Amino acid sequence: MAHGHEIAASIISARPAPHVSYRYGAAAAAALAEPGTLAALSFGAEALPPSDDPRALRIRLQPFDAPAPVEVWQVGTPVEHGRDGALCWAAGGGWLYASIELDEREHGGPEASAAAAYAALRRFVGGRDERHVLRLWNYLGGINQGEADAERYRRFCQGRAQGMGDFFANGFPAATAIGHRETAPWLQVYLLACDRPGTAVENPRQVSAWRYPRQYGPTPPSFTRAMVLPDRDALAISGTAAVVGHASVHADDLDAQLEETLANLSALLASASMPAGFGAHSPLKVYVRHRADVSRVRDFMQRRLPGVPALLLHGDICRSELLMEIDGWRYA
């Protein structure tokens, strides 16, 4: 009787991952309309109609390619959803879609607008079932503008760590953080959240970024390399670059920049115990730094991962040197 118990139990608890797709046209129209419908992300110009609803965010990313499709996630459980002052949310299954967007004119630059949002993520987070951050996504603008601990990407990393305080001392999320070349200094920052942990996911090739030589800044980055999902059947992969230890690797080399970072998503996968490889069900976001190597990039993607559902976006790396990354998921 004590193992049906067990087996019960296990069902119950089961929260198989959302479903992340991208979808075009109709497709891509139809899907705040569908009640299992957690977020629906465009990109750039206004992929979607323009809505109120909270599920929708327009990423502030403009696409390579065209029509851009919309980032779709879905759990197979009716949805709620509202907002909390700036912050906009929507639950089901166990899961946990919240997103901010702050204007920095308004909250005194990047540092103090990484505080805030961080803060507010954290109040409301911390008050629901769905308390365990597993990935997060940071966009904002003119990340590599600055010198030394006054680059704004740094000044990010420190309002983001007063922000959060010690709500991750338990292990840090999966996360992104990208430049977008809009001209007003806007903030983005969304999460997956749920009612149980994940699993963190180290990149033996690379040094823990929370572990950082002070070269990089006062404050350290605050996130693990990728994150398995409670019931192991996703990784949700942090944004990924040509990083070999501490240090940026084949500076101004797209190939060879492109060839490290497959090398590093594939440590990746073996140390998440994962199988080798991406497929069609797997969608990846390829962030470009210079348009002129898009096309580059694109072939590389076709040639390398042929199949896998590939966004290209034009954004600015984390650290000036390097020319793409590469974020995304891999089912099990």
The other form holds:
Amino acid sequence: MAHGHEIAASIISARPAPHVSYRYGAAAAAALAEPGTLAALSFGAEALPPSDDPRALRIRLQPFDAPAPVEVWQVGTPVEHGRDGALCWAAGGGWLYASIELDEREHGGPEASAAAAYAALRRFVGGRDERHVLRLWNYLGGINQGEADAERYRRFCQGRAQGMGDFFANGFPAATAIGHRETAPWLQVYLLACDRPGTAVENPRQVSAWRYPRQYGPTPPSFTRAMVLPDRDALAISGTAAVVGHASVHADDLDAQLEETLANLSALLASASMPAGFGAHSPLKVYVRHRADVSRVRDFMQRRLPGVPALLLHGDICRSELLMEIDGWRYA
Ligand code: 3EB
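Could you present the same protein in the form predicted together with 3-(2-carboxyethyl)benzoic acid, rather than the form predicted on its own shown above?
Zooming out: every chain and molecule, the one shown earlier first.
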């Protein structure tokens, strides 16, 4: 009977999604000592004590919540970790976390820094079993500075595409690109990869980002809207904003942008054949451009997404008319 073999094979190849949670205080501080911790991403200086552990990354976005949160990724197996030049990594159970942080002043601007970051990540990941990059995050300073095609986000897109080369020829990962407010121009890029491929998901309400028309810049952004993880037990959701077709909608209307973003998030669940709705099983991050909007964003989250663990972070969205963006996870 083949049945027993199939069960054995499915156990051997199982790649349950990393568990993502938001932690505070002592629970956050304990994360790196737990055996399955792949990454601990802190927001705000006081969230974690300084650490040389390559799994600890201090994200350069200020949280709007106190105490400061730490996002912890955990897998059900032991984890090994290390460094490779400027790159930090951790791996276990078929999963890989990798991060790189570059000072633009040492690389000559956003294009060269993005190209260097992606070249380093691609070289490292390409040499690993976990070579399927499912999800990427990018944080850079002054994202909306510069006019038209000289805007720093557009220059970042150009360098990113150059650094990627043909590594994602079979499809882009899901991604986020957000601006931080620090004066020093650090670029932070980190990723989740697996030794099994995921399934890319597009949003039928939106033009695929890599097909955006020329008006948004010479190099279209390279990301897919969401990624179903290999065991189909979770959806990794890209940065999602009030974009319909390829156009930003509801410029300067925060509440309308929040509603449109929720419509996009719901469309992604449907497109991924995930059950509708968000709740305790869908940790999200909300990037908010203006501090003055935070209480309205919080009200919206409590009213329209009750029970959803949400981090509110101070970040600039890559189109200056967009006031907020949401990314995160939806577990099946
Ligand atoms: C958008 O829908 C908003 O450049 O990697 C969202 C997610 C956005 C990722 C990226 C940009 C990126 O076009 C912007």
